[in-house]
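The data below hold one chain only, encoded as structure tokens and taken in the form predicted alone.
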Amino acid sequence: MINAPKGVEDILFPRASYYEEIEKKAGNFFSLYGYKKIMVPTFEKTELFLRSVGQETDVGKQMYTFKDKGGRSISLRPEGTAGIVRAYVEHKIYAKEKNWKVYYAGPMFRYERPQAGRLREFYQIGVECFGEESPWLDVEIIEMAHDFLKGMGLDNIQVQVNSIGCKKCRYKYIEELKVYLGKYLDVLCSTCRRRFRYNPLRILDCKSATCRAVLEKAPRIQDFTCSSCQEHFDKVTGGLCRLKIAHTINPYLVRGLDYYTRTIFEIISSYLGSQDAVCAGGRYDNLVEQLGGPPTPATGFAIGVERLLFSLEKAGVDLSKPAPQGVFMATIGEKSVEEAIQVASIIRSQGIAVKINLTNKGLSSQLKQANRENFSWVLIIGEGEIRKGKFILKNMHSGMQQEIETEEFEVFSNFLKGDASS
């Protein structure tokens, strides 16, 4: 027997519906705030991510890289933003729309040490908007990602922004940063002392306790954030106050990708432990330009499907609860399934999903079967009604019960479909 690979996963049903029914929640909700929906490859030319999340970085060394058959290096995408930014530029969106607003959802691929909530193979949900470099952008994004979880059921989460600043002042403080570090290498761990090498803000994220008390004295970029900026950051601060967003500001809250600028922000659940991070984002200006394409500022965010349902079921919400379905055929006799296909032709044909009873059980049976399955409506046909031309349909939510002929179908599958939607 061959096995799957370690760190991968299939999802089965039931649970292979609750991706599908977030991912449905949140494209839903994106398009409130005028996302629309975007699909990018599943792999790239490695330079793409090499030169946005950087090589040395965590998640540049965690890649799945290999050449294809032209001898090309190619990568599976470790995250979203890269591939929808290379998009932006490749399409010259940036002369079509002053304002581009996406989201996406699927798989994502990083070498990384299998744990709950993180696998090899693992599914997010993001939103990139480009073009808007106003602060009110930020707290619009934190907004979004945090109502978006707490109408998921989530109500532990919480809010932790920081600002990294600009170029600029971001290097004033790295360089103070190092300073002090130098002094304590022989204590940090292993994974400090390289990331001092490369980018040592991302030693500021730590769990470490060793490391922690070492960053206590630490610089806070807080000192070092130039004036633009810390007007920017105020905004965004005040705008969440001003949405009544409770939030913490997070000195040591850096990100892992290389292209971060001003506003970051996490937004955790006590149910994760300690790697807690649900949803994580913020404003990448210089990733564009970076990529090729002209100055434009952006910002984003991604959801880890995988810690969201983890989450979930810890809080005790109920996922396992179907959706509401359409319409359940009951059928009474041989003659009554050859009828039932035809009225389910014309039933799906308005949209409805129809499910026939095919064998030879009771009524009473295909009552309570339907019941199980949710289904909302039961048509049932016998041989006594085919001879009438009307069939019986009953509301499983109210039991009420009501004749209906043939020729209304088409017609009253209008309300079928507003009722099963609703």
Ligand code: HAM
Second form
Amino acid sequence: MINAPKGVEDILFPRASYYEEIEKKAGNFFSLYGYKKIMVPTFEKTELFLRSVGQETDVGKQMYTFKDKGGRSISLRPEGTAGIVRAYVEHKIYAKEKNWKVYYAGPMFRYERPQAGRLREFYQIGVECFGEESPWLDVEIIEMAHDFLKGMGLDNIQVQVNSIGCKKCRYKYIEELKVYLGKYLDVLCSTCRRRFRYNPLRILDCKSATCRAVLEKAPRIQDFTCSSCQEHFDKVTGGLCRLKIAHTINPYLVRGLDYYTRTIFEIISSYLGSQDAVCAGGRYDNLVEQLGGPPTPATGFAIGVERLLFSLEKAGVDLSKPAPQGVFMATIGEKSVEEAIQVASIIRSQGIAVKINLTNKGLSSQLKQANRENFSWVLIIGEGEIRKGKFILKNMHSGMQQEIETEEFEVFSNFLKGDASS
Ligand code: HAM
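Would you mind generating the form predicted together with ligand HAM now that we have the form predicted alone?
Let us now look at the entire complex, which starts with that chain.
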């Protein structure tokens, strides 16, 4: 019998359908922010990854690289960003679109030491946005990842953010860090002794107790960031506060890819073990130029689908239970039912199914019913809302709610249609 190679998995039914479902939900959600799907190759010239991900990074060293029959060095993609940037430059998208917002999904390949949540072939859903330097984009992108994961039913996530500054300030910091760590080389673990030479920043997120003890008194990047990087980061954290996205500033957070600048972040799920990042990303303002395009700021993230699925299973989210089509309409009182029937006909005319509450149950028991029946969306039509001409649209997974006017149903219809049909 021939078994599958180490570190790869067969994705059988019904699991395969969950991958599809997650991608569809992600696509629908990201499209609310203006992202469009694109597809890029699963293999590229090795040089692309060496120049982006970095030759000396863990990911750079974990690539599946081979010579094709024409003698060219080819690598299976270890991640999605490099290929997307290559496509952006190759198709001169910068000349056509000021902001290019795309998402992608598919397998990535890394020769890792396999363990729970760490595979050699794994799936990512990622987004990239080009052409925007505002810190508000960083905020929006973190919000998008956070709200998507919450909306999927992941209740236990934590956002961690850090800034690794720009080329200039990071260079100064690394010099200082090396001076400090150089004094402790004999106590650092063997991996960190190697990292000291080729990637000292990675020592910051070492989990070994002795390395952690050394790091306690190590210089912090925040003391070296230039004023414009600091201002950028303050706006990012301030924006997250304004959106009430709980986050931790983790000065030890670093990434295993060379291209990042300024904001980096991870979203951690407590259901995962040592490989606890379900999503990770950040800003990479120099990469487009590095790969032959004009200077173009960019930001993005990728979600690990296996880790997301594992966390959802632990959270008790039943992906096999199909969400009913459409919206549950919660009503309070006779007048509200009358209004709901009219609103329902507008929504139905957009092709969205509606279930109206015709009983005199209280709001909380209607919400429980919607939850039991697995509705993702509830439209609350109370008398106060009728007076204002605005209704409350509540996402049952994330708990987020927003006011919506009748005229806005059309705007939401595409999103709701996609969501309700999954
Ligand atoms: P990354 O942190 O290398 O970033 O990977 C993103 C996510 O992919 C991780 O948080 C994790 O959930 C999942 N992942 C990574 N490696 C494995 C593995 N061996 N097995 C299972 N899951 C894994 C990137 O790949 C960047 N391209 C993200 C990005 C996009 N940054 C900017 N734009």
